[in-house]
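Shown next as structure tokens: one chain only, the form predicted alone.
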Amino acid sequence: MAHSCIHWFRKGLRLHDNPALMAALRDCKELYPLYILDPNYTYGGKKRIRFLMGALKDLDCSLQKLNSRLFVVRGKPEEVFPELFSKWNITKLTYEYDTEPYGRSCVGKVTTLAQEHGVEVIYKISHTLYDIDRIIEENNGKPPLTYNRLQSLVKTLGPPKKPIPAPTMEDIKDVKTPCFEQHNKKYKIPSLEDMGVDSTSMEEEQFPGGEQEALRRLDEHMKMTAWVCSFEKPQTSPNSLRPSTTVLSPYTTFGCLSARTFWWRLSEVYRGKKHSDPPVSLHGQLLWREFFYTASVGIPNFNKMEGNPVCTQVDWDTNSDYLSAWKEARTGFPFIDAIMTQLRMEGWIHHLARHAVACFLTRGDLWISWEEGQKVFEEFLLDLDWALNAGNWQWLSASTFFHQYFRVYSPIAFGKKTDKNGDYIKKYLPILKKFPPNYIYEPWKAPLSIQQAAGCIVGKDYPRPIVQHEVVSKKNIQRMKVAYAKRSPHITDSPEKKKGTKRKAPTVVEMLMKKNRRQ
């Protein structure tokens, strides 16, 4: 039977490693690549909305060199679909699934719509390496809580699997898609105006979004073979004038880039050649994106710390004024000011600058929660992804995985490491650019004189600091120790369902999904 066949892109949004698309394609006559614009997912800040427009044109650009093109729609996918199937007569949908428990609950609906409709729904997997569900499954149901237990678990299952190509003109030759005459006004791709966002004021765009940039990115570090074979990510600068990582990651979030796709060109680079191992390895990176959703999928409330059983429930602070100076870089710490700076201009900060801003504003130094810090981020980052955000968060406030509470990063000495001259807080707060590099960390140590001729008052051109980090870190390492007291034994155990409880039967929605992601 030939299908008129809907592919829906979530976070997919590319044409390699697409075995979602590539099932739609199958017995296929006419194909409608869709994209919903759902006004209850949260799309982030307006430069992550200007890189999701830009890999939404990518995509229609790519999909009409295949004689395609795709639709975009604005509405509750609930309400989307159930007049698209009758409008295009559809008889079959496709989607790469989604591990975030918005996007389960949205496909559950949609689903039950799709049987009610008699459209086949296929789904496959490759946003993750694996299929999260069987690591989960491996580990007696419960998530592994330890990244070397999950390296254990991913060894039992053997390497990812290996991406496929994109489809070409000979895949879908005897394909159609229709295209209406009110196309490019009913299902065209919205203007940044459109979205309500003023990109006039925007500043130059760093990463543009789409697959295009993203494997061109990825082709241009996987030639620096002696780069990619000696990474390793702590040895790497949180405060290089230019990023000392890869910045693919806002390409792996939106699925511009596969992770699959990344693993095995990596796994080419490191052949027959001494190279990093994970945790630190490049390929240890991937392995933590996929720890990151394991824990996600398998721990209930994961982005809270109320109801969350393995996060420890600390008595936070609410200090709206310490919250409005971190976020608003005011902190009077020049480290710590300079990385909110170039968050907030450019989306993007190196993993360990995001260590040092996390620890002072959660244990550190301002004992406020880490839960408005990670909504702070899902305002700014770029490369926002639901598990990875609510994940880190609980880690460097040392609330789950990591429980070292007493090891806090200094907002001074941490960043002259590796930049001992301030030339990073020089380009994100060039107030302080005249100051001597023995002064610019800790600028309310200059003498007057210093500060006149810096330009800069200590106190009216740039704010004190906020809190004394010597003294306020020790008081809050006692207040973490007072937490800990309070958590249960078992607080490192993984969740798991309560002994005697009898299994609650899996709905026909539930069976049907599973069934169709082992096809």
Contents of the next structure:
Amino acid sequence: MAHSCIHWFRKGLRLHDNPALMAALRDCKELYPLYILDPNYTYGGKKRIRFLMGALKDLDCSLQKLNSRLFVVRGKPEEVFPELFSKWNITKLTYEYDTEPYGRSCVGKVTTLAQEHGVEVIYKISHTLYDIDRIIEENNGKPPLTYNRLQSLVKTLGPPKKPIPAPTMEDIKDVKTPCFEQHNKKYKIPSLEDMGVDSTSMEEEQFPGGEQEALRRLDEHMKMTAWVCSFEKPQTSPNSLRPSTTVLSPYTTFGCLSARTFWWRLSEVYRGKKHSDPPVSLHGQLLWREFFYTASVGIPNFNKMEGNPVCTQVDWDTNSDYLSAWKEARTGFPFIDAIMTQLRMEGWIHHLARHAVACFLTRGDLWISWEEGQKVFEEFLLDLDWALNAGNWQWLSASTFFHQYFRVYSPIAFGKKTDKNGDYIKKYLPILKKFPPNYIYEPWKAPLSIQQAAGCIVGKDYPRPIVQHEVVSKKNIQRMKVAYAKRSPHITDSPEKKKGTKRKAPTVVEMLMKKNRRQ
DNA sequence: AATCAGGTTGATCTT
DNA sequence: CAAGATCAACCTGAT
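Please could you give me the other form, the form predicted in complex with the DNA, since above is the form predicted alone?
Now the complete complex, all chains and molecules, led by this one.
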């Protein structure tokens, strides 16, 4: 039968490696590529909205080259779909699977509605390298809590699936997208002003959204064969003036770039050459993404401390003065304030810079809950990803995954390793640009004469440090020790085993099921 | 069951 | 200046 089909773009804002879109084109006479601007999913700040709008424009552009169009509708999916199902006589709905709790609840509602309208629903997994649920199954229903464990699990699953090419004119030759003159009025991509964003006050866009830009950026980096082969994340710099890493994260987050396409391009570059390995390699970075996605699916209340069974319960302070000083780059520690300024201005900071400011906010200095930091990153990050944001905040606050809480980043020493002169600080905090290198990481120690010569008096033109790092970090280590002492003992296996009863052996049927799933 | 090795990316001092 | 020891001492997963 010839279907009238909606392909629902959610993440996966691309044509390449889009198996759900390909499934839509099969036996299809009318195709409606749809994006829903969901008011409940307007997560993130204005830069992120600008990125999204760019990605939608690019998608519409690519669809036009295939004689199709993107339909953009504002509203809640569960309210939008019934009307569109009837209006367009829809018989099939395709979408890319999303592991986020909100995405899953949304899809649940929409699937029920589709059934009521007699609409066939097809989804495909293409946002992650693997089927995340399969990884958890392979680990007996529990998410791995270490990277090593994740690595051994994915080894048993084999390499990720190969990406599929974007649809061509040949794929779409029997398919029409009914577009009328009203299209530009009714289904157009809203302007930033329509979205409530005042774009006049915004900085220039450094990382424009969209699949074309994503693929261009991928090509640009994959050409640097030696750089790719020797890439080791811990060796890259958090405070270089230009990003020392690929900055492909905003593109994989929105699905402008397929993680599998990225993976296999890397494999091509590596082929026959000596190269770095996970966890530090670029392949390793994609596996970290997989690691946190798996954790986010397998751990309840993953973006919270309370009710999160693997998260250390810590008596974080409530301190709105400290929190706003951190958020607004007024801590008095130039390295921290420069990073927070870059984050606000550009929507991207290096991973290790995230480590420095996250440690500072939580266990290192300010003793504020990682959930507060998570919210600030939600507002500022272009590459905001629900699972990665929650997972990394837990990691850095030594709440989950990482437990060596006695390793504390110094807001003074850490940046010096890769930027002795403080050029990064001078770029983002120009008030400090005349400070000599030996004082730029701790300007409060500069004699008044030097402060005067630099045209910046600490306490007047730039804040004094809000805490004494050497003092509070020591105190905080002790507070972490107390929090850890209250943790319930590590359960090494099933609760039954803990109680002294034997774990049930798998039945033959269960073993066969597992074997079949592996094929 | 108890023990052990390893853990993407600390800081500081010594050799 | 690179490598190693020390600081204090965590947890997970493997054996």
